[in-house]
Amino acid sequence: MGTITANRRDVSAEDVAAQVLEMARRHGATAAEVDTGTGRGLAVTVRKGEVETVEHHRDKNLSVTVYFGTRCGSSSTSDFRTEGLEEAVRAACTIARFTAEDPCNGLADPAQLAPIVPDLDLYHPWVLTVDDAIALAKRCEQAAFAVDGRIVNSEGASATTHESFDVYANSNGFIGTVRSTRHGLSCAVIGEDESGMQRDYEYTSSRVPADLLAPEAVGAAAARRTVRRLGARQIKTCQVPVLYEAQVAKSLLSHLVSAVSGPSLYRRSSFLLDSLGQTLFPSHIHIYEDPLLKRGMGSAAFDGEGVATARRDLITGGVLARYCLDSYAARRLNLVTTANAGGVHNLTIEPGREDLDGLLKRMGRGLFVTELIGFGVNGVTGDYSRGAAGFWVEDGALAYPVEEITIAGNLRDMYKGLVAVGCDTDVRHNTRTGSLLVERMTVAGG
C-alpha cells in the first residue's frame, strides 16, 4: 500500500482518493473520479569518466474530475494537505458549473469496470546507491571507449531507476492500484575519422533489474553503432524498398494508433476515417494489444477510467478490427469503449520468421533506416515525409552509411506495402515490433 504525508500523518493513497471523492460529493458533484500517483527514483550520468549529474527525485500529483450532470470540470494539485485537496476539488467544481453541457461526458459504464486487478508482476525495486549507479555508468562508458580508437568523445552514460504507485478511483465504487518499477542503462558516444564525426547510442530498459543488459554490452553496442556510421554519404533520389530497424519501426504503429483513436475520428481529422472493417495491411499482418502480459512495459489491468483491459485485435488478417476509444469518444461515435483511456497497452505486431539479416537479404537493394529525424506526418491525409539516416543496402548486405536524406510516401500505401515483419522484436517499449520492410518509398537525397 502506498503512503503519502498529509497533515503530519501517513495516509494511504487509497484513503486520499476516497477523501477527494467525498469532498466532490459534498460540493454537489453528481459523479467524480480521481487519479493520484507518487514516485521516486535515481538518475546518474557520467561523461568521460566524470560524474556529470546525480538526481534524486520524488514526485506526487493528483487530478480530480467532477461532473454536474453532463457538465465537467477538472483540476490538479501536488498539495496533498486537506486544504490543498479541498482547493483542487473546489476549482474543478467551479469550472464544471461554467462549462457547457455535453451528453457524452461521464464516468465509464460500471458494468465495464475491472472486477479484479490481477498482479502483473510490474514491481521489482532496485536498491541502487549513488556509488553503485556511478560505477555502472562508468563501466558502460569505458566499454564504449575500449571498442575502437575512433570513439573520441561521449555524450554520457546513465543508470536510472524509478518506482511509482498509482491509484484511480471513481464515485461508482471502483478503486484500482498499480505499483510498478522501470530501470535502465544507456550510453551515447561520438566517433571521428577523416570523413567527420558521427554519434549513436544504445540502451537497455526493463521492469526487472536482473533483466537489464550488462553495462559493458550496452557501451560496446553504442560504440559499434557509432563507428559503423562513419563515412556516411548522401544518395541520389530513388524509389526503393525501405527497411525500418525495430527501434524506429514502432513509429509506424504509433501513426496507426493516432489515426484510429477517438479524438482523430470524432473530429474527422484522420486519414483512416470510416475504415472499420477495411483492409489496411496485407493479410499476414496481425496487430493486437496484450495488456495482461507479465512484466510488460505497457501492461495494465485497467485503463485510465477503470475499464477492464483484455487482449484485443486491432488488425487481423490485414483488416481494421476496431478503433481505440475511451468512454467519451465511444459515446461521440455511438460505439463502446475499447479500454483505451490513456492509450494502448503493449501494442504488438506479430513477428515473422526472418531475423534482420533475413530481411536485408529479402530486400536485396534499398535503404535500411536506423534513425528518423523531425516529424513530417499529416494525420489528415496520411502523407509521410521524414528525415532519416541509415545504410544503403546492396545484394542483401549493408554497403555504406547514408545521411541527410528524406523518406516519403503515404501511410495508406506504406501499410498496404508492408512486406514483412522481423522476428527481432524490441520489447523495451509499450509498442512491441520487429524490423518492418516496406515494399517501396521515395528516398530523396542529393
Given for the second form:
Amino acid sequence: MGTITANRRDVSAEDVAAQVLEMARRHGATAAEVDTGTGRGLAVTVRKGEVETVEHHRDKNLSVTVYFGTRCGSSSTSDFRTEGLEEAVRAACTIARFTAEDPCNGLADPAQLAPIVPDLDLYHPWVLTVDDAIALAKRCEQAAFAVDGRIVNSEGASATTHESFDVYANSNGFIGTVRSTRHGLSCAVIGEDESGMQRDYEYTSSRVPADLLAPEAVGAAAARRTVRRLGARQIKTCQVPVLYEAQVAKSLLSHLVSAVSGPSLYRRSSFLLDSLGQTLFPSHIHIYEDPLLKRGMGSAAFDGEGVATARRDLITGGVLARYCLDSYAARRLNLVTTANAGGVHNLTIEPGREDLDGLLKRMGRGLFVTELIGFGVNGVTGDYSRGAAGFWVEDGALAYPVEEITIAGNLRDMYKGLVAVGCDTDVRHNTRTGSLLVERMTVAGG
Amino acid sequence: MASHDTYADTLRHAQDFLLTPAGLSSGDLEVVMSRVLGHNIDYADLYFQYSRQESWSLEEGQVKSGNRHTEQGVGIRAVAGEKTGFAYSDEIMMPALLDAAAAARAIARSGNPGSQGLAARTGGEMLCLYAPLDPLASLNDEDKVALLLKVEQEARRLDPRVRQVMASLGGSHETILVMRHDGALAADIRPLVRLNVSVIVEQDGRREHGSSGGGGRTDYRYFLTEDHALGYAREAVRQALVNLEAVAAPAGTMPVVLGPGWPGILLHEAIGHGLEGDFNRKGTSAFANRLGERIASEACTVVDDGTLPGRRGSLNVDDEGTPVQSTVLIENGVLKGYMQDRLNARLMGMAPTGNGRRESYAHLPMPRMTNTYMLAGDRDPEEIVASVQKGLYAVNFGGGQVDITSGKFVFSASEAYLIENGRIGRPVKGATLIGNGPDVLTRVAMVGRDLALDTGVGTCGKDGQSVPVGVGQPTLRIDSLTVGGTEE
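Next block, the form predicted in complex with its partner chain, ref. the form predicted on its own:
Every component of the complex follows; first up is the chain already shown.
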C-alpha cells in the first residue's frame, strides 16, 4: 500500500511564485504578492474495528494579489500549468480595473519584512503506511471500547498525517518558505444507557509524530468523556459562575481577537471600539502571542504579508495593549502593523496556579462547561448566548451531567469577571489556554 | 420540466469541457475505471469538476476588492462493503488519474469478499431545474460594481442612523461529470449567485447590526428583477433599527412562535441532520431505528425537496449522478424516510434519494440535505401569535448546530419579540434557542398557512464540507422551547 514520503525539496513552488510575480509585472501591475501552498497527506478512519475510509490528500493552491497604484484585485487557482497561472493573473488584473482607489492598499513596508527566516522546527515527516495508520486507529478505538461496557457504538477513530510547503513572495523581493507537518489521532465514541445516547471525543495533534499521545490514551479519554455525560439533564434557569474547560475556553479568546482585529475596528463593528489602553480584564490576566515557539501549532516567523513576527503582548495586567492589525488595517487606523496578516500566532493566556480540580473547588457551586454549540455571539454588541453541555458542580466536585441549556451574558462583563485561569493549558491549538472561570452568567434551562 | 435534449446537451457539454482539453476519451475513462475495479469492489465512481467563482465586496461606499477562484480536479472512489478508498488529483490528465485509481482501489485488499455490484440506476430523464447559465458572464464587471453601489446608496438613503454598509456579490459556475462503475454517466452545469447586505446603525452611542441577502441557481440578472437587491438593503436596515430598540431577552422555557421562511433552520437542525442516512446506518443518530414512529405532532409534514426550480439547495442530479427527488421525511407526524446517498442506501437496503453531495472533487460524498421544509397548515399566522399569553416570537436567525447523538440542537435568533397577552411586544436581543430534536416537533401545536422558503442564503457544514441548502416553513407555535437570554 501507499506510503507518504517527503519530497526533499519542492523547488517548483518557489519557481511558480516567481513566475507569477513576473507575469503580474508584464501585465502592468505596479506591485504584486503571491501565496502558494502544496500539501499531501493520508487520513485513515476505522470504525468498529473495520477500515471505513482511506483518503489520500494531495492539494495545491496559488493566490495572487495585484496592485495598479492603489487599486487591487486578487484571484486563486489550483491549475499550475503556465496557462492556468496566466489566467489567474489576468483575472486579478481585470478585477483591479474595476475596484476603487484606496490609498491604504499595498504591500507591507519593506522595512518590516522578516530579514531572515528562523527555523521553527515545524517539519517532522511521518512515514506512515496505510497499514500502520489502520493499526494505530484500531488501537485507539479498541482502547475506547475497553473502558466501559456502556460504550456501545463508535463514530470511528482516525490517524492522519499531512505535510505542506508554503511560499509567500512579493514584488519587493521578499520570498519566505515554510515546510511543515501536522499529525493527529482522534476518536469519537457513543455511550448508551437507559437515559439515551451521548457522544464525545478526544484527540491529539502535533508537528512531531513522537509527541502524539499514545492511541490507547486517546481512546480511553474519549470513552471516559463520553460515559460521564450519560444521564445528562436540564437544570433550572439560574445565575451562577461558569467554568469553561480548556478546550472550549479558547473560543473566549477568539472572540477577543476578532473584536480587536483590523476589519472589526475600521468597520466600526466591534464591541471593543476605541478600547486601546482600557482595562478589559482583571489585573492578573496577561495574554500574548508567541509566534517563534519551536514546534508550535501556530508558529510562524512571518505573517501573511512577510512581516516579521515577534512575541507581543495583547493584554497586559488586564489592559488592552494593542490591536491585531495587518498593513492595510494599520494604514486605515494610522497605526503600525502588528504582524497579524492572516491571524494571530500561538495566542497564549498566562496560566494561573490552579489545576482543573483547584478551579472546581474555587468555584464551589456552578456550571462546568465541556461543550458549546451554535454561533450566538454578536461581535457588534458583545452579547453572548450559546448552547452548552457539561456538569453541575456542587461543593467543588462534579455532581451530575447537564445538557439542553444555554449560557448567556455580555463578553465585556465576562472578560471583566474572568476570575481565574487554570494551569491545564491545552497546547493542541493556535490558541493556548487553560480552563477559564467566569464569575457569573445566566444559565437558561427548564 | 424534464427534457432529453437538455440532458444530452449537458452531458456533451460537460465531456467537451472537462475531458476534451485533457485529451481524454470515454475509452480512457473506461481504462481508469478498470484499474479501480477489482473482484470485491462493490461500487466506484470518477467525479470530474471544474468551477469558477468570483466575489466583489463593497465597504465605505466603494467596491475595494474582488476575487476570482478557479478550481478543477477529479476524485476517484472505490467502495468495498463499508470501506471506501479515495484519492484525487487537481490535474485532469491520464497519469494522474491512473495514480489516483491505484491509490483508491488499494482499499479492496482488506475488503469484504463478494457482495454483488449495484444495479445500474441511470435516470432516463434528467430534471432541468435551472438553465446552464454562467453567472460570471451575465453582467459585465462595471455593472456588478454598479449594482453594489446602488444597494449601498439605498441603505444609506433609508435612515441617517446607518453608519456602515457592507455588501458583497458572489457567483459561481460549476460543471460536473460523474462516471459510475456500471458505466452510467451523469453531468450537471450549476450556476449559483448570492448578494449579501450588512449594515451597522448607531444611535446615542449604541451600535447594532442587521443583515439580509438572497440568491439561487440563476445569474446576476435575478438581482435586478422584482427589486431583489434593493429589497435586501431595506431589510438589513429594518432589522438593524429594530435591534436598536431591543431589550434583554428572557431566559428559560416558554412557548415560542417562529415566523415563516428562514426560521425553518429549526427543521434543518432539529430533525434534518438526524435523518441523514449515514448516522442512521451507523446507529449514531437519536432517530436511528425509529421509521414508522410518531416523532412530531399530526400537523407536521416535512420534506427534503431538491427539485424546486432555481433554488439554492436544488440540483439536477446529485454528486453521484442520482436524480434528485422530493423525499417525505415526516408525514402527519410519522417518521417516513431518511435522506440517502448510494453507499448508505445500499448498506441499509434502501433506495438512494438523490442526497449524495460533496463540497468538491477533493471530498467524499455524504448524505446531505437539499431544500428542507414543512408543508403549510391551516392556521392564520395572527391567530397563532394571539394564542400565546407570554412567550417569544422569533422571525430571523443566524446559524444553528446539532449534536446528532443526543439530539440537542440550537439556532440563534437575530430578530425576536416578546409576546404578551397574545400581542407582539418589545423587540429583544438575539438569543440562542435550544431544544431536543426527537421531541421538539411533538410540541408543535399550530401550523400556519403561510409557507415560505428562505431567500437563498443557507450554507450547511458537515464533517468540514460546505454545501448550499435551502429551508422553509410556515409560522409555527412550539409549546415549550428553552430561550437563552439573560433575564430570569
